[in-house]
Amino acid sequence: MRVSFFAIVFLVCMPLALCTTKRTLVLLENLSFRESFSQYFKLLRDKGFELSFRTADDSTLTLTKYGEFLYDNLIIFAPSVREFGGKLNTPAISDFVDNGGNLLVAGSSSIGEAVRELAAECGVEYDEEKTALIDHLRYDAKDTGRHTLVIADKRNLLDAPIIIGDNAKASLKPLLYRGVAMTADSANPLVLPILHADSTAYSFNPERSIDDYPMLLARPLCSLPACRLATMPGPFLLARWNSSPTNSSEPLWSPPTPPLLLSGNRDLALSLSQWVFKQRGVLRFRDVKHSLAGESAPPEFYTVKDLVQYSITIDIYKPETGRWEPFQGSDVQLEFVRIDPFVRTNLRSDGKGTFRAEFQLPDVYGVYQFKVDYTRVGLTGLHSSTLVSVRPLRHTQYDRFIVAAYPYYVSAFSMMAGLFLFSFVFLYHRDEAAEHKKKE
């Protein structure tokens, strides 16, 4: 059967979140359109996921219940729905984001007004009703002759492992993509590209003829916008996958005999979910421990430029073994801040997950923090932070000789020398011309 995934797709990871979040609330614009996604959904299945199917404009939809949310993972294939039913709307599904839900909506080129802003509130711009992605160089052999259904470099993809599955550069089949073209805010650092168009990609209204400048060129038009929250990482993508057998005309991918292959659209969007619903690239850290070197137990307050150490041991989740393993990172840092960084280091791992580091304190005292914010493309970000006290030295603790004081204890002990030297001489010296002159 003939599987078109249509995938707009949103994702906050909680640093500690277990990957054991399976409820999921599945939004159609109708029923039947399980039968259309049935291939997609039986791989949710096969991966463990509860799904429970419901219309987008369902009366009595609502994310939460008592104040705790009814699901872990929402998804939305209604693309062209206007409003959303019950008490679902845009602020109450960003409220389920934000507080670690995953949310992954689908779009095609009939937008809807929710869709839409949904995207826009993550820095993704749809362009025009019923316009499509065009490329007159790279399409396959089955379009229709308008070209929009593009093949779609795996070059061009983001290379992150994480997020699009191990060696899939070098082992994924050509993409097709057909849909809408869209466009990400360059000058949101948050936003990432995980699939852009080629160069020689635009979009427009494959109805009409071109009579006016297209809006979208070349490299802005993204195939697969992601988003990240600035509190949480996470995606936002957009994409239109079709699963059915390619064959490409195309001499920029010409593919061996048999004719008919098929697309590595099913693997990728494999890799997406997985990554979506926190199935790869999940950390967790634990055991924090700071203390003076050579100790175990940590001070009640530090002092200035004492010899410190600190270790944290991080995990990351495999979803092969179902199990946290040791994380294996070489750029994990640990800075000293208070209220900028005094010390950066890198942590050096010992290969089971325990990255450790020691430091001597800077000659300031105050209230500072040892501070791991290690954020990275395709992983969850850890944040750990442990508030610690760095005092002055007592007076006791100050060296009773200063080497730069050596002057001023020079002149100190010549000044008592002279004043010796001078007492004696005008205690005992006796002037004997003086008292001769005296007895005359």
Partner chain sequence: MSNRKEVAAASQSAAIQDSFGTIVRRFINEYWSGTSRSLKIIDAYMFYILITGVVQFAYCCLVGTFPFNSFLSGFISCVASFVLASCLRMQVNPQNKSEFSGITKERAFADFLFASLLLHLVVINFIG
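One more: the block was the form predicted on its own; return the form predicted in complex with its partner chain.
Here you get just the chain by itself.
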């Protein structure tokens, strides 16, 4: 199938056990899409995913059985379906995602209500039916004349190696795109545009002549928006694909201008799929420890101005080995918060995934939290907070003698000494009259 570039919608949530995140339900418009996308499905199967193929309007479709989810991932390659079959609908899919499912959705120039509604639920808006992304300046050599097979510059990719692959910006070949344009609200903090269109692109029906202003223009156009769920610690990617099924013997990617080159679609698709299905960029923390500096067990309570040490261990999941490895991060921060943060410090990594910090507690008593709030593009958000109480000094913990008051201590004692000397002198001095009398 000559799919120059397909955009896919992924909804990713954090499942509890990563080893069982491979059960995938694939909904197709019709079962012949299995061959159309054979290369992509082969990529997934090689990575260990178990795929179950169904048509999107199959009346036996269901995601849950007896309260448990049957699948971890859902792929919807059925853009023009009007309604999902069986028990599937937008609320059911949203529920699936909220509870840890991963979702990948593809759109096309002919989008049905079902997929449009699902995309709207995720904050992404497709352009009208039969429109396509058009760019008259950057189209492929194999384009049919409508300038809809667009070369997407890798400069327009989001700068997140976790999502697009390590070294992607350096080594990825140009990407090809043919399909409908999407847009997401730029004020929405949860939607990540993975791939923009160039500023020379616009979206319109390629069959009609242009007589009014296109709905979507230039940079806000996304070929690959991704959406993050606020409550879930994982990312969510929304994208779309184009829809011209062709001979399955053709390669998945198509060369742009001569000399014949392969496009970077395949690599990008693989990285994105891995990220969406929670194989990459998944973090977890464990072993949060805090204590007085030099000790190992946490005390019942702290006192103001104590020296404390804090440590947290962060792991990242490596899909190649299927194990959790220590996370090498250099910008994890710790906050010591009582309503407002009193202390904010960097955590030092020891190379084995344990991050440590030592600092002095503020001179204010109260109930505080050790907070680690680590959210980076493409990585799971880490939110750890540990409550501790910090008490004021007891009356026996203050300085016994205040250095600033030494002059007063000295003067009080000197008064006493002076009194002592004075009384001796006063009582035993020789009176002059007596002396004179003696002399006489």
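Numbering follows the first chain given and starts at 1. Throughout, rigid core stands for the largest set of C-alpha atoms superposing within 1.5 Å between the two forms. Because the structure is predicted, anything quoted here is derived from the model rather than measured.
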Quiz item: Can we say the CA of residue 308 moves by at least 2 Å between these two forms when the core is superposed?
Solution: yes
Quiz item: Comparing between these two forms on the rigid core, is the C-alpha shift at residue 198 2 Å or larger?
Solution: no
Self-check item: Yes/no, residue 379 Cα shift of 2 Å or more between these two forms with rigid core fixed
Solution: no
